[in-house]
Every structure is written in C-alpha cells, then in structure tokens.
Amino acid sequence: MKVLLVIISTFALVSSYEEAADFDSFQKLKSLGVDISENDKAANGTLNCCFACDSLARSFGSVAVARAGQSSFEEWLSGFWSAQQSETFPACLFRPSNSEEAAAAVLLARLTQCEFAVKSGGHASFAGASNIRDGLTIDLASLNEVTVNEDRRVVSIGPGNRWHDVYSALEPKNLTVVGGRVASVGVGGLTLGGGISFFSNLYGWACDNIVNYEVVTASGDIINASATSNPDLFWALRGGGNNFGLVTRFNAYAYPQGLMWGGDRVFPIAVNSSLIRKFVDWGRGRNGSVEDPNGAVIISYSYDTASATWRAINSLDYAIPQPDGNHPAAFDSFFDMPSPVFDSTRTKSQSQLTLEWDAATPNGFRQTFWTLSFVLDERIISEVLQIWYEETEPLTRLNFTVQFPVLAFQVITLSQIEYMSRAGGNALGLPGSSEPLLIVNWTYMWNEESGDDKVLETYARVLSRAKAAGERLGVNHRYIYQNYASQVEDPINGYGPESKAKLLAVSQKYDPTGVFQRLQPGYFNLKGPPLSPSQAKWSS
C-alpha cells in the first residue's frame, strides 16, 4: 500500500500542468479576493489600466496602491535604481502583500489588456525593464522573507529582498546562499537571468541553486516548479527570465558561511598587459584555480573624473578569511605586481563587500548595460580594452557632472558551467562548453539626458566593433548574459535554437494565451529585444 501511495504522489508532482479549458477570469478573481460587478463584467473588453488599479486599490486597500500625485508614488519610484527608470510613470504601481494578491494583479492585466511591469529590486538599466509607462507596475517589496528551513539546508527568500537584505539575515546564522553581489540588486532578476556570485566556483550559479519556485502562472494559479513538479517550468524559470509566470518564492541551497576575504586592488592603467595576462592564466586554471575554487576575480577599467585618469581595477574575493595583511595562496600572481594606488582587501562580511560594490554605482543616475561572450582569449581582451577606449574618451570630455564608464571582464569557469548540469540542467545553452568563457560588460552611468543618444550611439559602435574583432580572431560565441544585456540585445537567442525551442514550448503550456509575452513587453521576451536595432535610431 505504502508503494502504491508513493506511486500515486509521484505522479501527481509531475503530472502537466493545464489552464482549464473553461477557465473563468471573473470566478478566478473571486476566489482571489477580487470582486467585480455585474455592470463591470458586461463591460468586459472596455475595461483599462485604471479599472485595474481601481479594483486593486478597492480590494486590497488603497495604500498598497500608489498613483501620481500621491506622495507614496514618488517614494516608490525612487526605488527604481536608474533614472531612466524612474521617470518612468505607470498608471500605478501595486505592492502585494503575498502570492495570491499578485495572482490578482497579473488575472486583472490579463482581463483589461494592461500592460504589466514586475519590479523586484529595480536594478534594470533601461526604461520599462521593470517599470512601465502608463501600465500596471507590480512591486514586490512587501514580500521580502527570507526564512531558513529547521535542517539549514534551504533558505526560503521573497522575491522583493535585495541581496543586502538577504545575506545580513544569514550571517547571523553563518549561513548563505549563491547571490548577487552589489547590495542594492534585487533577488528576482538576478536569479531568473542566471545570476553570477562571490561563490559561483564553489557552487554554481544563482539559478542552480534554487531547489523550488513558487510561481504565479497567467491563470492566477500559485503552482510549485521543481525537479519533481513541473521539472520543464523549473528548467525554464533557470535562466529563461520572467517569461513564463511571477516567481513569488525561490527557495535556495544553503550554505555554512562565515566571514570572507575581498575587495579591489587599483593600478594606473599602465599595468593592463600584465593584469591581463594573469586573469587568463587564473580563468584557465594555470595556478591553481582548479584546484582551489574558493576564489572569484574580475578585471575591470575605468575613468576617474576627480584625477583625469584611467584606472585598471583587480577585484579578488574569497570565501575563507585571510588573517590581517595576507591574502589567499591563489592570488599570489596578482599580489606580484607593482603597489596599487588603492587596496581594500580584506577580511570582511559579505553583506559588507556587497555594499563595497554597489557605492561605485549610487540610485538615481542614467545608466546603460552592455554585453558580449567570447572563448577567453588575451587578446580579444586586449582589442576590447583598446577599442572601448578610443570610443569614449570623448565621452569624457562632455559637459556631464557626473560619468562614469566602466569596461569589467570576467570567466564562466569550467567548473561553473559543470554546475549547470545540475538537477535536469538550465536553460543557458553554456553545458558542454570545453573551454572557459568570457564575459565582456560595458556600463556607463551620467546625469544629462541631453546627452542619452550620444552615450548609446558610442556604445552601440562599441559593441559592433567588438563583435568585429571577436570574428576576425575566431573567438565570438553566442551567448548573451541577460543580467548585462542592453534592450537591443537578444539573450534568448544566444542560448542557442534548441534551449529556445524549449523555451517557446513551456511559454506555451503554461500560459497560451501569451500574456507575459504580449503584455510584459519591456524585458526580454522569448521572440526578441524590447528594441529592435531598427527602433533604436542610436544603435548601430
């Protein structure tokens, strides 16, 4: 009896999922706390934005609604981290208090036809990425648990965390999990775009290490996705981004942590070949790298405005502690180097490093992301370095108060992308990789609006160029990290034709009706780029 029980509840985790075929809106609504009148339904097709925040406001209070004109409406705006963002002016934004509150938001977009953004921490570069002009804006900031399980193996995390948030409440538990590592960005966005951490060498990616997602489907219905329930959905939630429902939950691997060893060391850019040579070296496992995973290493350039100067920046982090004035065995090659001009290596917090990484880039400036993959390769390094220089140094002589363009390498390692293998697989198109990859990531962050074309055309050529290099010395590769991408890149595309294949496949099974494909149109969406090239008068 017991072996036909298991049977029966096995079955039942996998069985496939299916909007019924007489699904109800209206009845779904109800059941959800959402009442709509007999006059409203027969209006059914001429409903808009405003009836949805109307019914949101009169079912789930008015203070968790908040429109223009109303102080909690600039208040949550400023939330959003680039300014592009938060000029952005929906027709309102609603803050949920739990799963079924969203289900209502995301039933009453579907049934007027409102366009919907969903903001977990903000930290899109671009206009509409997860706010939305004239449409309907779910803010999920009120669901921000973070609970650990009695075992300590998984941490139960809400969606409206920021990554701060998250670590300072494990570390008291000398626990944490695989996250981001600037402390302003949020958990949602991070983790459904793949999502790079201080421990990614140890562990994997942040969408390797999510066990269960609680999603709300395009039928208001709050259903489980794990290696067990829904095994495609889950595949697809690992890396395919907010295409397919609103995550309300992830929970997420836990592990023993204590205090760790971080931070940049900087150099005039002087020392590029070299810092160049030995970050290759460390990314194809030339010094150890392989066999001590604790460490993580990026090399980043930049313009300081307050010097005039171009700096070469050495970040090194590492997840034991290192006593005072010593740095891990693994960095020897990058402490045999001349004196940097600044250093701030050493033992601290994660909480702390992560609050280190997000001063460089404070809320409430315009901001741009931009992204390309390469085989790693010294001297596509080299090409790109030279190349991002020579479009924007003139940049640098334009009359903005503040800029700040940065130019940051680092390595998918072949241990990472081992670790994507995990639990039926994600949908990164990267397994089977034989060699370490590199990802390129150009930002620049200013204060002129008067001078957004210009900063987008410059990096538009920056990115054409790049691809041309990348061609010439036979080391492009497809893959486009979504976290980085600007709107006229295409990530869905460059985890290749079969992981797009899949992708298309459980859009449609879970939401045929295709409403977070058709009305969440600011990210990125399975068919393409919020922009096209051709939309786009500054791109290339």
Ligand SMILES: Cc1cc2nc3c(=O)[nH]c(=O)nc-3n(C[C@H](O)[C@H](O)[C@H](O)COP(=O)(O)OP(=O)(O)OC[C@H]3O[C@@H](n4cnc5c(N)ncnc54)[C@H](O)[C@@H]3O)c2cc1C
Second form
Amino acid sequence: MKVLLVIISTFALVSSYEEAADFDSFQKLKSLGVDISENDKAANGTLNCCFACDSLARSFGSVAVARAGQSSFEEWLSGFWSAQQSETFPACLFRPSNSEEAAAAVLLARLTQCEFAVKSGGHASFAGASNIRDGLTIDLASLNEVTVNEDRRVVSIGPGNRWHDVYSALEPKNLTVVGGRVASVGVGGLTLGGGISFFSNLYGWACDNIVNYEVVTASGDIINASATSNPDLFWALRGGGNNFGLVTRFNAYAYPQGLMWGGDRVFPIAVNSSLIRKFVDWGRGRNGSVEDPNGAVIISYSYDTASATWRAINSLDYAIPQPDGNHPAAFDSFFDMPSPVFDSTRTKSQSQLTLEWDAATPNGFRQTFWTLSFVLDERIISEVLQIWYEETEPLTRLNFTVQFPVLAFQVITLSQIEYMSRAGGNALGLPGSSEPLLIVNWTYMWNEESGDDKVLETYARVLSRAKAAGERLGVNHRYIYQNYASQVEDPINGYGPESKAKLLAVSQKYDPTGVFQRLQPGYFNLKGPPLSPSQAKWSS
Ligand SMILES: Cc1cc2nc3c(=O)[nH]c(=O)nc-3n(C[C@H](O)[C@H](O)[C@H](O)COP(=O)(O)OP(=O)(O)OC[C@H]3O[C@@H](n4cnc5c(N)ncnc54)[C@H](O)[C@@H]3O)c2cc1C
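Go ahead and give the structure of the form predicted together with the ligand, now that the form predicted on its own is out.
Let's see the whole complex now, leading with the same chain.
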C-alpha cells in the first residue's frame, strides 16, 4: 500500500505515452526507412539476428554493419575496455548514424527476437554488458554531437562521445558538464548508472544534471524525457540504466569552468591509518558535509607489480586553479603527511586530468569491478582494506605478468545526496540518508585467462567478508553503485523496494512487451543481475 501511494504521488505528472494496441512493427520499420517486404512479413516468426543484420546493411549501407572476418570488425572489438568484452562475438555490429537508425535497430531486434546490446564507451567490464554473443550489438559511436545551446546553459551530448571528447569541445568555451573522470569512459553508461565527477560536491552526479533525454522506446518511437515531458521516464533514466530505452541524446546543464587543480599523491602503504582518518574527517566536515564543495577526494590502494610494493594513493581534485606550488586550503590536512613518492597535483585542464587517469587503465586486459556501500566510518575502511590485502596478496604471487588490484574509497557526501532530489529526484534511492555514505570499489586488471576463476572467486570472497564486517559494525548500506557492480550484484535491488517498484511500473508502461528486459540480457535488469550468484561457479 505504502509503495502504491509513493508511486501515485511521485508520478502525479505522468505522461500519456502508450504503445498502440494494434502496434505493427513492419509498418513502423517501413516508416523508419527499413527495406522490408511483404515476403518478410509472411516469414515473421522465423526471422533471426542474421535477418536483422542483413536488413540494417540493406537499408543503411554496408559500412554501418560489420561481421566477424572483416578487418573493421576486429578493430572494433579492440575498442572495448576489457578483454572479456572484446572476446564476445556478436552476429554483427551496427553503427546508427542518427536516432531513426537506432530506432530501426531496436525494432528489428524486437521483430526477430534477436538479443541485443548497446555500446557507448564500452567500459563496462564483464562479457555481455555492452556486446552480445551471436546477437546484435548497436554501437552508438557515430552519435557524437557536442552542441552548446545559445544561452550556454545546456549542452546536447551524443552517447557516442567519450568524456575527453566532451571536455575538449567545451574547454575553448570555458564550460564543462558533470561527467566522468577518465578520458575514454563513455557518456552513455556512466550517465545512465549515476556518474560521479570531479565536481559532484558542487553540482551533484551526472544523472542529476540531465535536463532532457532523447530516447528510442521499444516501439521505435523517439521521445523526450524531462521534468515536464514523460517525467516518470525522466526519473527512471536517472540511475535506472539501460532498462527503459536507448538514449540517443543527453541534454546536460553547462557550468562555467576554466583550469582546475588536481592529481594523485602516492605513498608507501604505511601511511594508511592516518590517510583514512583524514579522508573520513574530510567527508564528514564539521557539520556532516564537506566544507568546501570545490574539492573531491578519493583514497585508494594498489599493488605495483614492477616494484612489488603496496601503495596508498590520495587523489585530490579541486575546481579552482592554484598558483604553482600551492594546494587548496581545503586539502591542508592531506598535505600534512610524509613526502609522497609521486605527486602529480598541479593546475591543469579537466581534459588533461582525464588523460592522466586514463593512462593507468589501458584497454585490452582482463578486468573486474565490484562494489558495496557503507555508512562512512573509519573502522569499516580499515577492515575492508585488511580483508582485501589478506585475500589479494596470494594472487599477486601467481605468475601473471600483468596484475593490478585496486581498492578505492569515495564518499557520497550529503551535498551530493541533496542534488539527488532535484527536478523530481532520481531512482538511486539515496535521499533521506542523514549521514554521508561510503562507496567501496574493488577492481582487478590481469592478463591471463587461466586466472579468471581465481580472481573472481577471490573477489566474491572479499565481498562477502566485507559485508560480514559491515554487519558486525552496523554500517552496511543497501546501495550498490551500478557503474561499479560485478555481474552477480543487484544494483536495482540496492535502490530499495519503493524505487524498484516504481522502476518496474515505468518499464511496464514504456516497454509493455519487455523488449529491453528480455532481449537485452547482458547488464543489470530490473529483475536481477546478468548472472545469478548460484550460476557463477566462482561465487561464494
Ligand atoms: C577506467 C574507468 C574509469 C571510470 N571512471 C568513472 C568515474 O569517474 N565516475 C563514475 O561514476 N564511473 C566511472 N567508471 C564506471 C563507469 O561509469 C561504467 O563502467 C560505465 O558503465 C561506463 O560507461 P560506458 O558508456 O563506457 O560503458 P558501456 O559498456 O558502453 O555501457 C555500459 C552499459 O550502459 C548501457 N548504455 C550505454 N549507453 C547507453 C545508451 N545511450 N542508451 C541505453 N543504454 C546505454 C550499455 O548497454 C551497457 O549495458 C569508470 C570505469 C572505468 C572502467
């Protein structure tokens, strides 16, 4: 009953969008310029992915479609971040050059019941997330506009952009948007899952800075979702991921921005307890929130194979440039430390900073991401670090030539949470939290396929030990950040029952036959993750 009341009150402004009862895919495909005949209609029911790929090539040109064996296909596969995604071979890939072509691809997948995946920057780590075996992969790379509107308040961004493209286009205009911190990460996945930026304490997460989404629905309609147009869909897209449609344009708030200040300070791991204390103090501020919202702080830990040493890394970023040799006063405590072994903090452009972060995370290796959230607490950080070290240290003695485990901590500050109520709020289920939260992100990069089970089994164990520690300390939080989650975690459940019920209602309305749920199995569906823990032989 309570859930129902929330749905009714939140969606007071619901739109009247509805798929026609006599919806006809053939008619719609023809209207979208797809070359499809009466014979094809007669064969309906036996059509498959191959038919979808052939139709796309016939209708939109063979250069828009690539298949295994073609050199463009091999090159395209290497554009995924993780090796696991690059090893996934679709029946074909299709690169739409506009929203109508993207709509045609979704409808052809629906007509032929061909499973599909959508790729923006291709940085989701596990196989199937944005590339699908034997199915249709829709690569949005050609939808790459970055256009500032006349009053310089909004930027239209195509989902084919990487964040470096966006910042480089905006920097000459002294503008920025709230987006990713690593150059080659895509606009699409990051924004649909949330999106933590250098400037999130100033302006909120990326999803809370979208004014309008242009969306291809399961019926091939191209509609807008904003606070005034389809507001229920607008709410759902703010964190609900790829479950409601294919987004062909994001309109984001623009902010004035010149140079900024930032970089990493690297220490031997021995500094660790002092660093944790400073980090928690910064995240809590004096009154529960960060005192200077221009700043962003991450602490992380990693193993350096070359020197066989464990390191602590303090990433400090600040929206305002600083004179040479100076740091922002907000970070005084972080500078009251022994000298770092490496320090890249200085004034630079945002695009430059994203390239520096990118350098540590190249394409082509095996990758895994895992996450949990807690109430911000010094004890849980220390325990999680200890658990991760105990479990990961034996892995570093295996014979991989490349291995790079990282454990990172970030605060979801109260100022970030406040922005989550903007314009009807988002789907993440976080407003209401009176305390800052902690996002933990475990990642591992390695290069031997033979190590897959070992790494994943180890991280599954790290996760369950961390949960047990959180339980004991009373600091567990249900939230699971979609953009950092592994294939066995369930971010939508982590948004809480009210949010999940609303998301299911929005999906039922905009996609009554469940095209995005049934035919797009590789990422985080509303009903569960792509792999149930019981299916994963390495999961504990
Ligand atoms: C090196 C690295 C750095 C990162 N840095 C940050 C960071 O600073 N902040 C942060 O919050 N997160 C960060 N992340 C996490 C990142 O946000 C996620 O990995 C995100 O999914 C990547 O987006 P993408 O478009 O590159 O991925 P993709 O793999 O292309 O997409 C991810 C999912 O989103 C779906 N999708 C993408 N675009 C669309 C669209 N237009 N319409 C419908 N569905 C779509 C895809 O189908 C797929 O299921 C980082 C990840 C990596 C690997």
